[in-house]
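Below sits a lone chain in structure tokens, taken as the form predicted alone.
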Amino acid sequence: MSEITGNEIIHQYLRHNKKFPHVLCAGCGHGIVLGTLIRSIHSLGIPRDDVVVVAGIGCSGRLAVYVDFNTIHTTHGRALTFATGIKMANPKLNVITIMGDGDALSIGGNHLIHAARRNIGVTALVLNNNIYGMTGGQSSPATPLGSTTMTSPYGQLDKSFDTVELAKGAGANYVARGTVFHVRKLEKIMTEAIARPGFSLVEAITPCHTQYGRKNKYKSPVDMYKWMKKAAISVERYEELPEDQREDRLPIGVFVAKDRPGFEERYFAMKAEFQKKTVKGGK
């Protein structure tokens, strides 16, 4: 009997009656995220019927319709309210959020602190292109300083936000960067944000090349796919590097990776101590 091979994989969690090919552009590094995130369930045995996308709005808000798990389409930003609701109601499901820089960072930027410090059961993905893409190319709260939007044609005034560091700093369980480039190493940390207890988030780097890479002189997305294998960098390494050497370097890999009980965990052993006292006091 033949291996199973990575697209059979992918081809037994879709849902076939949706329309196919997808609505992504040419170059878009969302599907290889999509594929990723398949396996790395996959390889944690995980029955599909106990793994619930939630998936806010935007180019990264579609990719919830194309796999045959529990889905929800959310409205802008409020992806982790929802994934927080679910994980609360039924702490046995995998629940696992995907959303855009834009989503998660700008107007749904208070709902990821406070997933994070909450350290709530849930694994967030976040997509970050740099950019607004579905709505029309504007700046977003991860777009370089510097760069060409709709927004900010003579360039973007705000510093960009540093997911990884945001996350850290609100207390998220497991934080890590990947890019659509180091599949590999990307699927890794999927796999290991889904199994590990607590808020996990994985940042994914992924190229427009249609609203952002052309409005800055990347001309085509093979030409963004060079630069993430150019820049990105192991943590390790990164951090070996004066501060002099760092800029233009991107760090991937595992930035933090505790073990603490997520809250529903915490809630649910404080309401079994509580229902205990209380029946033992009634007698």
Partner chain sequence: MARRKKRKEIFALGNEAVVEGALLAGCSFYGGYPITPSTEIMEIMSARLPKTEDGVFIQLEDEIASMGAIIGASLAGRKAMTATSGPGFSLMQENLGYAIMAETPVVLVNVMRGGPSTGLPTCPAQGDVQQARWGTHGDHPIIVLSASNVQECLEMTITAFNMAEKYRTPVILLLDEVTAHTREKIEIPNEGEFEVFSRTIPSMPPEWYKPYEETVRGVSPMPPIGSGYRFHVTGLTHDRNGFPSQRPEEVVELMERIHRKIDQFFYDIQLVEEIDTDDADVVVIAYGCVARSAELAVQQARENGVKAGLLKLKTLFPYPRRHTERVLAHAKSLIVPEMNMGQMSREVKRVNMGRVPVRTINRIDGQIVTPSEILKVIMQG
Given for the second form:
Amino acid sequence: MSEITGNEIIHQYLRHNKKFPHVLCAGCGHGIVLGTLIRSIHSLGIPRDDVVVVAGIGCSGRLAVYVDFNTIHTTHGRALTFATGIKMANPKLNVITIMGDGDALSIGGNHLIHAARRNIGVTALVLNNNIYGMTGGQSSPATPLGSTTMTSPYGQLDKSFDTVELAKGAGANYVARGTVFHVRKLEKIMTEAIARPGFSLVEAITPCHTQYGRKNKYKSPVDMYKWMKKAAISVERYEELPEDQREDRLPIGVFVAKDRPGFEERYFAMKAEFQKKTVKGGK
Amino acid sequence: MARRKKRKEIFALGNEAVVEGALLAGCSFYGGYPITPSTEIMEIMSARLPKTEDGVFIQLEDEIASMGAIIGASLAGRKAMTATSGPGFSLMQENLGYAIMAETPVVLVNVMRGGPSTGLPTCPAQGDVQQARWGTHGDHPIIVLSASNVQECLEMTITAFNMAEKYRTPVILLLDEVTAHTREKIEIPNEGEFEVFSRTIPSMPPEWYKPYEETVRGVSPMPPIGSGYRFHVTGLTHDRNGFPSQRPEEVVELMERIHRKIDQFFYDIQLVEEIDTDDADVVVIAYGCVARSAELAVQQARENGVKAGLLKLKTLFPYPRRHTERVLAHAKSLIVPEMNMGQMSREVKRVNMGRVPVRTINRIDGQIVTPSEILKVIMQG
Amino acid sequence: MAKKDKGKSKVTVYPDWCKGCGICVEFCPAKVLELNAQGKCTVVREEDCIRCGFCELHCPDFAIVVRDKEFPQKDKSENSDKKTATGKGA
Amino acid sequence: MKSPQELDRFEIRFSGLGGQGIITLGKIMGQGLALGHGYNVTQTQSYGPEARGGSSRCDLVISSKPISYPKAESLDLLVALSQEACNTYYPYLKSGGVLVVESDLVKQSPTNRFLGLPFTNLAKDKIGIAQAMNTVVLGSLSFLLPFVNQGTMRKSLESVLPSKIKAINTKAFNLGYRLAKKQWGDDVGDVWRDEEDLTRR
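Instead of the form predicted alone shown above, give the structure for the form predicted together with the partner chain, please.
In what comes next, the whole complex appears, and the chain from above leads the way.
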């Protein structure tokens, strides 16, 4: 490991011909997630030519353009479908998708389920800010019950979707959650997620003060970070809490960690079998 | 011509011939979702591709994902395709637009069935012609090809891949249920008897590479992801480097180039077959399985003393205007039979500009337009 | 990082990139940073920095760099393209 | 291989119940005529609900010239292996066309001019498996149709079958051929041997 740390590493990976600061709002956590992703890839020593960042549409989709990897900004909800094609076409690549909560859970929900079920060797980052930010703050599947948004002016009527439970249910190989307040922990799980075989999902809780916070009693971006600091609790400690104290707490950490071979590994193993047979048959 | 090696003959379905053509063209990636009447393409691919050297087959969760996956595979350097029908084609429109904007070569085979909606799943129709042209939103060029018999299914699939790679664009091959589900004897061409075009890859140092550069041909070289040329791909309007841009001059440059790269090669893209058109008074303009009926009708009309001819469209879009104008030089009337309410006759009328009467024969009952129906209209003079 | 590192750090803020969200100012345990009149982060008590790294890790705009006072310039190209691949694809 | 007889356009429809092997029969015969005999052949078949729901149909158009219109519209030969199929498709038989029926399953023929054999029971009793019925039909038709060369068709049949069931199908094919010759008579195919009858259109 090099002695240089933090943002100096990140600066090396940013596209120097792009304009900074980036387009995201002041205090938006997405930049922190991007920084964390860069440090994770750096710490794994993966050459940048081998990294493919596939982003969806929305605020999170804008991240891809800033980093000097192979970057693809796809259509709304479809990042995982492009990623699946890329991984199958060239399994040597490290394919990482960046999606928002509306992107991954609403319009792209089916793709998420099947990427997990198929166990395709892709790392999915779900940047959950509880809102559709880019389009001006409409409610998303992750918007908490009772929250005020542009499309739920009288309060969100349904319960927010639990990304972790969804991924677990769909059979993902590795499922973890972190927040942009607990950056070191987020970096650790992100690094692990990228290094694992098969499908890994990391939900990063990242606040949107502009579209969500302001309308829901978080006066400044800082208030949202304070909320994360207070609400987040390690999954181990969360499990020990009695039911009635779990209400407002946000378990973070690793929920599932398996090592099942990825879809692409199984596919290419099957192909290798055929090739062996042909060689044998040929003699 | 030199004496050629005997070609292998097989008795194959139209859908099977598509697979043969795709493999000959170098297709090594298929992503799809089953739907009648295109399913055989997928089934045969699932058996064939894993046994080829680098072939990848994957069944996706829906048609949206199928398009996404083949675009991803194409960006990673593969010749990729999918096949679908009716409702699946509707779902593919979203990412079809992405492939146009990101200039990603892919081949999309749509075996048309009756619509709208679930429609007539197992009956033929030609109702997706204008959807193929204008289905995805925005102003865009597109190449749409067609085939009217099983041999052509093979040949036009090869052509579709070649055009996709040459022009860095998605190419749609529109088949119909009849053509796809007819078995016929076809000849598999030997290596060297047909052209295989593969996208050019950049040969300059990566720092100097621009993925969307203005070139003479309008098409930039395209490296596979992971080969050292790191760049950004987006469905947003972008500059020459691929980065999003809203500057009017850059938007115009991009949009004009993606139109121009198709427009200036009409002579290469617009394919037709002319049967007895040279002296024809009555010219039938047809495509797909209806062109077969028309061929018989034209032949029978000639036997009955009427100078009839057939202009068979193999390229539907960009519409072969030049060829139509040539037959208009002497034709006294045009007949456009098709299995829809008149989707291609619009294009014919547009070129005709009222010069000669254009008569249409339209069937939307899931039945093919028969030779006798066409003959009847021809004989009306 | 521990208190023994106190005073050994150089904290740099790039005002062009700072959007003044105030996260660094709020959570800095040694109150090294403040928002200035333009609303941008400035270093006011550099000697109190305990090198916890919070500001650097949490700056969404990559606008803060904390490095050693004694060695302000590091070889920047060193780690840009390490070819020791690990992880999924390798 | 040289075509044994000039054909303008000869249309056959195989029809019956799902599971009788009708599509396979049509495919094998089509392949034999296209690749073995060198004719132009188009084969189409029923798809969709009606194909799942019990009835089955498979058409062949055979010609020495390129075939423009691929579907059968006016049948020269209708093979009906069920009563329902016979009722449905008899109207499509052109005048002078020949009807071949499964004589145990088609109890009421719409015409007294038909050729029948109890194909299913023949397969069951003489071959030992009812599934070989379609091959018995193929054998009979190879006798009936003057442009089909028995040896070529048998070879073509054998080339598409897995080795496990090759012998039994060859047996079924020969049985069909033999019985057709015996029951229908040597001159049964003469109706198409006449040049004038063959060159319509």
